[in-house]
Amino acid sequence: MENIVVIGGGTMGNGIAHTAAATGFEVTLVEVAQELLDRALSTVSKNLQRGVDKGKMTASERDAILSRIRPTIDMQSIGNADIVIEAIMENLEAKTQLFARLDAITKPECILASNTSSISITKIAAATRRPEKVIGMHFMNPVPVMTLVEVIRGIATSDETYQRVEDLSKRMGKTPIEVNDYPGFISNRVLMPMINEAIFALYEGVATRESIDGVMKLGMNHPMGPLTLADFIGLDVCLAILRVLESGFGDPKYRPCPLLVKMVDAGWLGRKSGRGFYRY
């Protein structure tokens, strides 16, 4: 499985490009508009040349690297694909409507992959003509650092599938574990109740930011706390994974903490906005 292509070149999609590069696969990095795709490979590049900066590469290595990732805004290029991995917003609608398309654009072979954080795979699947061909790769953030791919099935996802994603993930230099298809998977369902727990104790006055976050760091050994590592996900996705926890299980122990809500309607969004639980 050579030919890879990532679609949408945000966050974790010019961090998957940048890993499978990095790991001497060949990438296609589709992105909508051209100023998106120049962003995305400037960010790459950045990345890439903090590690020339650090001594743990030379200049023409990173030159090989951003060499082997080829960007496009022209979707149907992309026919001769093995592997398409989404990695465009968390939304369903917009997922589904992507998949149906690359069903139709690419060769019957080719496994249809997504990034999604949340949303259902059997759902996405359920688009296209080829359920059994479609899984999640649940890459972490930042993706060229964290070594964890949650590899979820959907019901319908085929045993061959599951394997051939399992081992590009260790070609990618990635650890891949099993997850079913059930919201939140393993990652989000235990982090999301956690992150919220923590607004809840900051809105109910128990504590400080920096002391519910220095709790956590200091007596559970994570290398930040809930509220820091909630402005650097992003507000806005904390809570509609919460919402996908809550109307997927129909359980109100996921109901976002109505503080939560209030950043978001804000704009407080966290790092990327330059506001959050602390300012940036």
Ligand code: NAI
Given for the second form:
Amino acid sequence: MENIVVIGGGTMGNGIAHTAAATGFEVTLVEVAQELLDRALSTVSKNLQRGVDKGKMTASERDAILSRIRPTIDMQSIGNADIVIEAIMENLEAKTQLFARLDAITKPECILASNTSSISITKIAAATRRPEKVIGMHFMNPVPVMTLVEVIRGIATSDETYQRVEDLSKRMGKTPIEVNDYPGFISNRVLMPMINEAIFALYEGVATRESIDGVMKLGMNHPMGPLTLADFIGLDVCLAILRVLESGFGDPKYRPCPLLVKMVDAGWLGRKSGRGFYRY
Ligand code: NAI
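Swap state to the form predicted together with the named molecule from the form predicted alone:
Full assembly next; the chain just shown is listed first.
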């Protein structure tokens, strides 16, 4: 499997393209507009430069990696892909529309993978005529640094598709872990209730934000506390994922803390908006 296509060059897509190129693959990166492509490539270039500055790679290695990324805004040009990794915005309609289109454009043996963090792989697969070739490849942010790929099997995903994606993840230097398709998979099903509980503890005045984060850092050896992590992920993203868990399981144990809802209403979305549980 050599011909990799990444759709969407945002936070995740440019990291996936970077990682594929850095591990020797030729990768095509698709965006909707030239300026977004330029921005994605300049982000990859900047991130690679950091490696050069630290003496981890030479300038010619950086250039070789960049030259393996083929940027394009022409979706029709990807017909020869062996695998497409989708990393567009987290929106069911946008994803099902895109997968129906990919199903029409790509050759029948091409695998269609989604980097979704919370949308059902089974649902995305149902928009295609090849649900056995649709799978989740859930990379973590920042992609070049984080080793996990949560590989999610939809109800119809075949063993062969799983094997090919497991193999590709390893060749990209990652550690794949197999998970079945239920709301939140494993990563967010376990992480988001913990973050939500930390927010409830703050809301109820059990401890300050620093104390809550401090207990989890020092006591549980987490590299950052749950409130800091929530700010990093984005409070709107945390809320959206909790809603997916709440509606997907129909279980009130996933009810988002009212403080989280209020902060999102206020536009306090964490690091990206300058204010969340902390100020940036
Ligand atoms: P983002 O908003 O940074 O990037 C999405 C990009 O996709 C944008 O640049 C947009 O122009 C492009 N795009 C939209 N429609 C397109 C189309 N039809 N063709 C080509 N490009 C298109 O989003 P981000 O954060 O990179 O998230 C992407 C996916 O990865 C989402 O499904 C998200 O849930 C998932 N994810 C995000 C993580 C994160 O920490 N940001 C972590 C793990 C998964």
